[in-house]
Amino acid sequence: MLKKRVIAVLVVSNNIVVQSKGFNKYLPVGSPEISAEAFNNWGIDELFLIDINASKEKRLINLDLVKKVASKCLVPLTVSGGIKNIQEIGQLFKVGADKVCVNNSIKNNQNILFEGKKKFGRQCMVASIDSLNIDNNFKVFDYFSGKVTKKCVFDTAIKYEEAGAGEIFINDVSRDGSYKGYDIKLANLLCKKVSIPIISCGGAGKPEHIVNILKKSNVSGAAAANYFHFYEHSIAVTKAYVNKFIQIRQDTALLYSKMPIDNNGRIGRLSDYELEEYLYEKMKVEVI
C-alpha cells in the first residue's frame, strides 16, 4: 500500500513566494529556490510550485524560475501557472518539472488533459479545482474573475478524470489561510466520486490538521503552503508528529521521533535524565 504524502506548496507572485489568505491577501515570504531547498532538506514528500499571476497575465510560469527550483528539489516537483497547451507542458518538463498542474485552461476545454495523458502519461497530469463552500454546496471558484461559478466541484472532478487527469488537487478557497483545518467532508465526498488520487489543500494550521485529513479521509496527500513557513524544520517536526498516528515517509535525518511534540507542533523539553543520555557516553567500569 502506498504511503500518504505530505506536500508543500510554494505560491509565487512576481517570482517571490507569498502567503495567501482567501485568495485576495498576500504576504511576501522570500526566494522560491531557497524555500525549495529548505523543504527538501526537511523531508517533504513532494513540492508544488504555483504562479498565481501567470494566467491573468496570459503567460507561462517563468521557465528560469522552474529550472532554479528544480535544481534544489530532489522530490517530485509539480508546476502550475499559465499552462495553455501541450507544447508548454513539454517546455516545463525540459526544465525540471515532474508533473504539471492545470486549472484555468481546462475549465471549458479538457482537451489538454487528454493530449497530456497521451503524450506524457496520465501520472504527469494534475487537474486543479478551486472549491468554495456555498451553503454546503461545493462550487467551482473562478480565481481568474474572482467569482464563484455554478459548476459543481464533484461533477467537474469526474469530467477531469474522464479527460485524462492522473490526480485532482482540490484547493479549498473557503479555508485558504484560515488555519482552521481541512474540510474533511469535502475530501470524503470527492474521494467517492473519482478513482484517481486526491490531494487536499487549504486550512492547515497545525500537525493535528494533517493527521485528521489523512486518517479521516481517503485522500492521497495533504498539501499546505502558509503553515510550513512558520518556523525552522517545520516539515520535519510535522511529519514526526503525524507519524505517531499514521505511517508516512521518514527519509531525513531530522526525525524528531524522540521529542515530545504537542498537536500545535510545539516541541517540548526532554527530562534531565533523557538529556543526560544524549550528552554522555556511558563507560563500563574497568575491573582489574
Contents of the next structure:
Amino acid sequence: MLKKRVIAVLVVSNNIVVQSKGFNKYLPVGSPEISAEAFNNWGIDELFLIDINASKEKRLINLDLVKKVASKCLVPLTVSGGIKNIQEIGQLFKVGADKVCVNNSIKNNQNILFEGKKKFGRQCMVASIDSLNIDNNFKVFDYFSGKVTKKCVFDTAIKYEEAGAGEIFINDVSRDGSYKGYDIKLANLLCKKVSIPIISCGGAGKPEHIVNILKKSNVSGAAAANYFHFYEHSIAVTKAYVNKFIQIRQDTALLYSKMPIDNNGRIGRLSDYELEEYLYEKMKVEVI
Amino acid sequence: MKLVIVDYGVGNILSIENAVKRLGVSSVEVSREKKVLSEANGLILPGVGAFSTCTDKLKKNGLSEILTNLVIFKKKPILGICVGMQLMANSSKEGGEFKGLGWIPGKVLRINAKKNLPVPHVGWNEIRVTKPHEVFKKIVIGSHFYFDHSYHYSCNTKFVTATCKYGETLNVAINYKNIFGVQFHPEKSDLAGLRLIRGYLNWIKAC
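Next up, the form predicted in complex with its partner chain in place of the form predicted alone?
Now the complete complex, all chains and molecules, led by this one.
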C-alpha cells in the first residue's frame, strides 16, 4: 500500500532556515544542512527546500546550498526558489534536487510546466499554489506583490495539471505559522478537482493536525515547516503518534511506537517495569 | 571494486553517488567513456525524465551499443534505476511509441489509474519480493521504497523479482542474468535503499 507522506519544509532566507508567520514575519532557525541531516535521521519522508527571496531578487536559489543539503539527504528533495526556465531546472537536478517546485514563474504562463514535463517527465514537476480563504472562497495569493488575486485556487490547479504538473503543493497563507491545523475543506475540494497528488501545507501545530488531514482527506502528503524545528526527534515522535491512527512509513532506527505520546506530541513516561526491561535489552548496531 | 554510474546527461546522478559513497565505496566514477565503463566491475544506469529524452541521449552519446555490448556480451552486472530500468524494455508508450534497449523483453505502459488513485505514483510504497535474490538479501520484510513514476514495466513474470500494489500490481524489480532493474529510487529510499544498494554491491562481487 502506498503510504501518505510526512514532509518537512525548509524555508530559507539568506541561506538560513527561518520560521515564517503569515508570510510576513520571519525568525532565524539555523543551518539548512544541519536541519536536513537531523530530519533525515529522524525519519522524514521527503524534504522541501524553499528560498523565499529568490524570485523577488530575480535570481535562482543558491546552487551551492542545494548541493550541501542534497549531500545530507537520503530521501527525495524538492527545490523551489526563483526557477524561471528549464535550463535552471537542469542545473538544480545536477546539484542533487530530485524534483522542482514552481510558483511565481507559472502564475501567468505555464510554459515551464509543459517544457519541464516534456524534458524531465511530469513526476518531477511540482506546482505550488498559495491560497487565501476569504469567507470560504479560495483565492490565489500572490506572495510577490503581497496581495490576493481574483483567481480561483481550483481553476488554477486544473490549469497547472493540464500544463504538466505532477503534484500540487497547496500552501494555506491564512494558516501559515498559525498552529491552527490544516484546512481540510480546501484539501477535499482540491482533491476532487485534480487527479495528481496533493500536498497540504500551512497550519500544522501538533501531531493531531497531521492525523486529521491525512485521515479526513485524500491528500498524499502533509507538509510542515515551523513545527518540526523546535524539539529533538520531532519527526520520529510525530510519525509514531500519526502511525497509531493511519499507517505511515516507519523505517527509521528511532522507534517511538512503544512510547505513550499525547496529542500535543509530548512523550509520556514508561512504567517502571518497562524501563527495567529496557535496562537489560542489548541493542544490536546495524552495519549496512 | 570499481563502480561506474553511467552519465548520459539526464538523471540525478549526484544522489546516487552520495548514497554509494555513504556505503564506503571509494572507487565510484561517473562516466560515459567506453574505456572507463568497460573497466568497471559493475554499472548503475540512472534515469530521470521522459523515456524518449533518455533514449535520445543514450544514442547521441553512442552509449546504446557500448552498453549493450558490455551487458549482453561481456555480462557486466548492471542496476537500472527508474527510467534506467524502463530503458531495458523493448518499447515504451510514454509520449508516443519509442524503442528501448530490449535487454529484458517487456513493454513500458502507463499506470492504469483505478479507484481515483492519483497518477503519477508518488511516495513510499511497500514492496513484495516475489523471487529471492542476492540484491534483496539485506532488505527487511515490509520495507518501503520511494517511487515517482507514471509508467511501469510490463513483462513476463519469470523476470519479475518484486512487485508492489497501486490499484493494480506493478512490477517494481526485474532481473535476468547479470541485469537488474528497480522502478523505485534506492538512492532516495533512506536506509532500505542503502540496504538494497549494499545487496547490489555484494552481488557484483559474487558475479
